[in-house]
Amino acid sequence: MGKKLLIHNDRVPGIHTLDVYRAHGGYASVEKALKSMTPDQVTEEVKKSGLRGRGGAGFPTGMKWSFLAKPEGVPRYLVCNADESEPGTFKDRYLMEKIPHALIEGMITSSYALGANQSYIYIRGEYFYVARILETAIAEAYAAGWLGKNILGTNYSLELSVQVGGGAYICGEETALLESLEGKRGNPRIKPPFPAVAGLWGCPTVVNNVETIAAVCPIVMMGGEEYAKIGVGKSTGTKLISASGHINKPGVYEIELGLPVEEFIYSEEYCGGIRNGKKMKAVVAGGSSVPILPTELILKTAKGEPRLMTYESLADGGFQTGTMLGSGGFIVMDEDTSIVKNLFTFTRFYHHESCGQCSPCREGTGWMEKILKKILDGKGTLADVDLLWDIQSKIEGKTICPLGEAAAWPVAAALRHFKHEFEAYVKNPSSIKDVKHYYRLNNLVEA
């Protein structure tokens, strides 16, 4: 059994309450900030963690921290990403959902550490039900004293709000979401400036994911140092994974970093096999915007040793024959799963959410839908599936944020991987199954 730090105590009844969850040690971090460290020190502790950023992009949260700007009399701002808008990923509604306090003593113990007297809570539209379990847990936090006006009879002050957004899946992108946040439309801003210099209505902000917020507790109590020894080399303590698709055990589980996947995927200690006793096809290891590996590729890397839950076992071997663990978005697809269906449904949505700023994205998103379409409706050609590579790579490395690279990673890995699987749609049209039945599960009219 790995150790967890952050969902240990999600079944315990009423630990969504205040009161239940000071009674196992909840705020504790926050007592010990506040009494016996200094901003500085606690920022220290995150650095020597090793922690990185569990929303995605994996960037050393502590180092982050630093470059915080401190201009005299202007305020700084701490954000929290919690537009959890990944398909495949679900693990930061799960943590807010159970242990709603989790989140808000990150966010104490994190404000104090950067010296922000006024934080957010963005949170994804959709999660609606979710935002009112927080509020309700802030409120409890407020009347406590844990919030508000020198808390814990300190010179320390903190005000938290949360703030729903309209559904977007761009406003995951911290530029958008501060652009949404301030009451514009949530497109991503050109960067220089970073937000650590001009964020939040133009001041000092740092914008960090839910998870990574919740795991500033256990460092704080623990140490940083301690925290380090967790996991492996530079991917550091535990992460939570959403493991869904054809498995038997769906659900969210936190694990230790070095976790081989292979035992993950097969223990019954997490996902438990794949259903029904088919055979694995493929996985999505980080949320649908990561490159898919075949089996042979996830199990293994190309050199013959067996792919860990790492940031660095995942990708080794570039997205050649690696990929990455971004958000934590495990999908497992068995031996019956179309490839090319699956690939179609994912590049719908990141079609249907790009903002259309940049003409790479905005046009080339719609021109591999159609074309993905046109492959699943029997009328492709073989000139099709390599217009397809063409597209996908004058859309990556060409837009003001990553949703392009989003796009077009999952359209190269499939065709790298399984291009054999789009050809033979295009030879053999009669052999895609059920194509009725997928149109109307998708709200597609049949050409």
Contents of the next structure:
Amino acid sequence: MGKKLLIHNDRVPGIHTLDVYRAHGGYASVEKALKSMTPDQVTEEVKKSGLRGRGGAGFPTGMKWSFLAKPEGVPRYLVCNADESEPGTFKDRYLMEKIPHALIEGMITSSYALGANQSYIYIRGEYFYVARILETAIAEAYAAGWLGKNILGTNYSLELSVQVGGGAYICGEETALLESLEGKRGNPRIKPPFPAVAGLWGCPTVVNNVETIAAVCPIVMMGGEEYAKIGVGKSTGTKLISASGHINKPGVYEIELGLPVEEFIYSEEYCGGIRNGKKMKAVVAGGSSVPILPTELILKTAKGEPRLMTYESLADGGFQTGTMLGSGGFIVMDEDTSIVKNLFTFTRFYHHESCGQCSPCREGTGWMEKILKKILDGKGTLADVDLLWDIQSKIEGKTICPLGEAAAWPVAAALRHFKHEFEAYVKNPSSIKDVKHYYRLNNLVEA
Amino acid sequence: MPKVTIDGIEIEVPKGTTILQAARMIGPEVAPPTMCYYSKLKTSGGYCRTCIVKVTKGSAQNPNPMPKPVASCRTEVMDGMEVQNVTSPEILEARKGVVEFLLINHPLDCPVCDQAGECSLQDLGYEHGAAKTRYEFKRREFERIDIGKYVQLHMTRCILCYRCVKTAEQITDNRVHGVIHRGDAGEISTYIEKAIDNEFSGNVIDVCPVGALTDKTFRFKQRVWFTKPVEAHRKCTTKSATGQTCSGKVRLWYKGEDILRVTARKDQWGEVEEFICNDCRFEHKKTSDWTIEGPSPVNRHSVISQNHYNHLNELKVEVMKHQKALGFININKRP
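Can you now output the form predicted together with the partner chain? The one shown was the form predicted alone.
Up next: the whole complex, starting with the chain shown before.
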């Protein structure tokens, strides 16, 4: 049984209310930080903990905080990125829905560390009911004096607001999120300047994922060094994994980083194996944008070592034979899955969500979708398969924000590991099964 | 002042200069092409990705190369930076990809497009594009929209460079158009069919790199290469609410004795030198309205320099004199 730090109380009745949350040790980190620590000490603990951003990129949080510019007389902001839109990822929703005060507690402690007196939670539009839960919890926290002026009688004050997004994947990109929060069209900004220097309304801003902010509470309580003992190497602490797909027990699991992938998929404690006794075919380990890996490469690295649920182990072998931990959206596919259909679904998503600012992503994502549709319609050629590879290579790394990569990587990985499936569809269109049913599910028409 | 090396040529530039500006200072041989960047418009650039370059050395302090190609128009030079543009096969290949992306949803009907002959995308495609398209699906299409008395918008040709949006925002006091929808469904549009109506609105035509925004008083009157550009000026006092003044310095496009069109003057990089007002542009089409300065400098390779001058050699001398006076360099050496 692994250690749980974030959602250990998720089954306690009434844990979404302040009283129950407090009775189970809630808001202790705020008390500890505000009464006995300086903001720099909190940052120092986070640095020592080795905590890395849980939104996908895995950037060390303590380092991100220390980059925050602190000019005199300029407000600083902490913005929580709750725009969880990566297909296959639903961990933040679970956390906010079940234990909203865990995020609010983390926001207060983190804002104190950063010296922010106004913080925001930017939540995706589709999570409107979660936003209501958060707003209720924030009202409770204000009433009990955890938010507002002079928290716990100290001279630290914090205002916390929830902002609901309009429903765009791109607003999960931090600079697009800031644009949207400012009330503008959610287009990513060109970096530099980075938000740590000029973020929200041109002021220094830190943008962190929900899970990252929630993890600050246990770090303050147990101390950074103690937290760093959990996990393997530079992947410290626990991580929420949203497991979905053809497994017996889909859901959100908190794991200690370093758990073997095989154990995560097959043990009864976690996913419980592949459903209906089928064999596993492939896994997308960290949300739809990370490269897909076939069974032999997800269980073992190319060197033959068992693959672990850590940032390093999953990335072992680069993109040739590895993938990324990403946001922890763990999608398992069984032997009956069509990789081509799966890729079409992903590509269609990225085409729909491209903001359209820069040309490679705007035009390339739509082009790839059209080619995949052509292949599924049974009209593809071998040249189309090569063209797909060429298009993705011309999108990757050429765009303003990482959405270009997010759209290109799944295509590249599917072609790298499953090219034979594309070729089989092209050479023998009668092998494309159930495509009408698939189109109906997706509101598409056959060409 | 920081020193930067672009394609092996070192140049010292003022602090805050972008890689693109530094490359332009060296000359057109190493200057990356641009489709969305416009030196006269703040925050323009970064979108089209045609100007991407490879930074092989970040700076003297931090000599690591940058991991990805960068948009040269939005990246400031650092002291000791080393940049590859035309010397990097990788970049040329990537640029070819960008041109292809820009063209897949652009109609390839230049023979019936009013912009042909002075179109940045045409030039870009000619220099960096492939001979054949690999795109075989339906292209994006829109209806033509009249936005005001003088300007017509044909979104089908638009490459979403945002230049017209920034022009309206920065030189007029009331921007009524912008980009609506997202991704490849995005389009330039006015707020519910509103007209773009202010004294500097005509400049959106000049900044448009393609034939998406065209002059209604000139549309389909004449192919540009049958008209003759001449520099002229008049005294003009138009001032916008944001303080933008009209320079009164224009380029007249003659066919025989008639002025068919008035535009702002464009420099070597295809950018407007000084913005002009609608009064000069649309309402003064008689020779007697203007003080003629002489023939406009035209790139020898441009289709516009074809056909209409009888004594080409005389003209060349004239043009070069003119270029010298205006401070142009190397215009005839442009590849």
